[in-house]
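One chain follows as structure tokens, the form predicted on its own.
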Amino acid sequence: MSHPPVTDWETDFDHTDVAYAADPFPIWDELRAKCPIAHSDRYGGVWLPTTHEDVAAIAYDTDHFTSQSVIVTEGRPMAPAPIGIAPPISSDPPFHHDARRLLLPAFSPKAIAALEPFTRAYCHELLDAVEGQTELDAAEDYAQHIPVRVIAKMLGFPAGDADQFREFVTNTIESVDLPVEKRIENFGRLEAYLRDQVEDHIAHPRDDLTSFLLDARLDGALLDEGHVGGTIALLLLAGIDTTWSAIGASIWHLARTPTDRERLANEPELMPFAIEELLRAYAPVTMARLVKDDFEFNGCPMKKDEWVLLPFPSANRDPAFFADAGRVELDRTENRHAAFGLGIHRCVGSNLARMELQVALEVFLERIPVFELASGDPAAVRWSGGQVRGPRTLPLRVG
């Protein structure tokens, strides 16, 4: 389904528009100044708050907004609240609390630290494959592979299925403008794949996250099949798309900002602060909510079942909340960014994402300390559209 290009961002925006994907920052800046909560009739009605204050208020408000579905499409949720199709991200209180708490041990600092040697070794393996080249694509040759392999290891899925995982990401998260029936068909393929993996784990239990979920209990009962499959789908899709986008965007920034690249390479103690700043400046994720019932928010007459996008990247660039919000400062120390969301749905995998991003940058800078964009043409870097933004092509000149 091809949508007409946007000509008025205040009244007819589209977050999948190529201009929005390529460079949303001036769009957000203009809207914050003129129309801080934009509206569009596309997708059956959708709102776009752009200030940190409004994004946070909606993210924390579970009385007026449901998380039953977090991806804006032409359709509406197939799974009922409060569980939703991909718990806990699609779940509302009070169910959400226990569904989220189930996952915390698997994403604790200790559990993630145990994955760091594997992640580091794999990053080196990826760069071994391109060693000696004068050009490489940091998105296709590097960033997109790291979270795929890590999440496959966590879930106990075959590493050789990586191409399928990336296809699932494209079909589910990025191709939101497809007709509803096509999206249902695509999701059916994901469900069939996950069903096969779950059945294999039931027949052959092992020490991984899938078997953990199959053995987990809520209120004394095993999780039902839909809960297990939905949570695995969430971990597989969100754990891949968001992190490879953050890795790619960070390398893109360093490639076009040699002073930051050199500083980070020469001052490794700066890395923890730099990670937070790169996450703030290039946060990849925009979540969505649905309006529960007709409701007026800050003068905006929101209608039941309209979408509300929560652009956390725009909140992170709000000058009313961050000093020099549009400037990347690698040594920024006060940095309460919203890259991992706000409210009850703050990303349960934030420890994993931070680890993968830091390791990916450390290894890249160690192996390839000098690099730049291979082309002066901005179109050479292709950014994904939709609710997760990151470079899908990132050609670099190295050495």
Given for the second form:
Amino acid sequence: MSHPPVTDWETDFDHTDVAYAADPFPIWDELRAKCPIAHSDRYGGVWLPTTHEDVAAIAYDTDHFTSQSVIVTEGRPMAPAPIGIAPPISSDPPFHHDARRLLLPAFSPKAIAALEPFTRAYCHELLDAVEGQTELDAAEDYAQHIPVRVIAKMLGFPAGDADQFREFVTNTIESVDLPVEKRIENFGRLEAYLRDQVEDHIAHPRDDLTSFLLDARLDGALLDEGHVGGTIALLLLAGIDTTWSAIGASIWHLARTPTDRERLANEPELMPFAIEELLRAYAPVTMARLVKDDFEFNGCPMKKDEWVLLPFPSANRDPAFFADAGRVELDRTENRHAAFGLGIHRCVGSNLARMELQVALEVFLERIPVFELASGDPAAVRWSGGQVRGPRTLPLRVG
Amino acid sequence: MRVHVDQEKCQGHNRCYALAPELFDVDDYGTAHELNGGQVPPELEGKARLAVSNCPEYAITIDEDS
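To complete the pair, please output the form predicted in complex with its partner chain; the form predicted on its own was given just before.
Next comes the full complex, and the chain you just saw is listed first.
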């Protein structure tokens, strides 16, 4: 079900519009300068703050905004607060704190560092497969596979199921304008897959995140089935198209900016700063909240159960918060970007995403130091729309 | 110079630990804390300022005079 094209971004915006997917930056820039909180009656009512100040204020305000659902759709959440459908991303305080705390050790910087050699070897394997080609699709041949392979290993799922995981991502995160019944049917397929994996782990416990969750306790009790399934779904899906997008957008930037590509290849000490700058400039994720009760926010009369999008990539381009916000400066040293969110819902997988992005770029530049966009036509690069933005096709000419 | 991490504000972005592991460490939950009572040797003052200016939560403060 596609929506009518947007003609007025202040009063009738749609974050799934093709123009928004192709190039949202001028839209955000104009709204930020003139508006700066847009509203649309689509999706049963949705707000779009665009400044860093407003996005941060809403991210921090768990009294007036609930995380019960974080993907804007035509429907409203089926799973009740404070747990929600996929804890802890869909949970509110105080439940959120303990549900999140369960997951944090598996994603700590030191735990994630242990996965780096595996990730690096896998990136090489992907490029071995396209060795000698003069053209490749950096999104399809490379970026999309990396987070899928690593999270499958962490959860203890068969690596051969990767294509299915990507289908689940498309169905749950990227196809938000489908009718509610169709989305429920899609969720059913995901749930059936996860049920099989959980049953296999109950029969054959092993050292992975799925078995860990099946054994985990909150207040002395095992997690209920819905909590385990929801959390596994979150871990499986949330890291895939997000990191895929960050890797793809970074390669896209380097493909069209030869000076940055050469600089990064020649100055590896720049990499930690470059990673953060690419995350700032091309932050893939826009989160969402629901308004708990009627509430006036900065002059906007927000109604109970309206959505509020949190476009972190727009916050990251706010000239009131960042010097030269619209410019990509790989050596930017002051960079409080919000690519992984702000406040209690800071992306639990941020250390994993950052490691994957850095390793993916290091290996790519090492193996393919010279590359450019294969076509001068911007339409040759297809960007995903909705709340996770990144290139889904990225044809490059190499060498 | 001394640095201090407000653990109530820290949300585990781990930017300080990545930029200045000589001055900060993180626990299993990703929450950062300063090392060596927050004392910053003169050669690490630049790194301390870098950590402050990259913390998205404004959780790190510097006391220049102690």
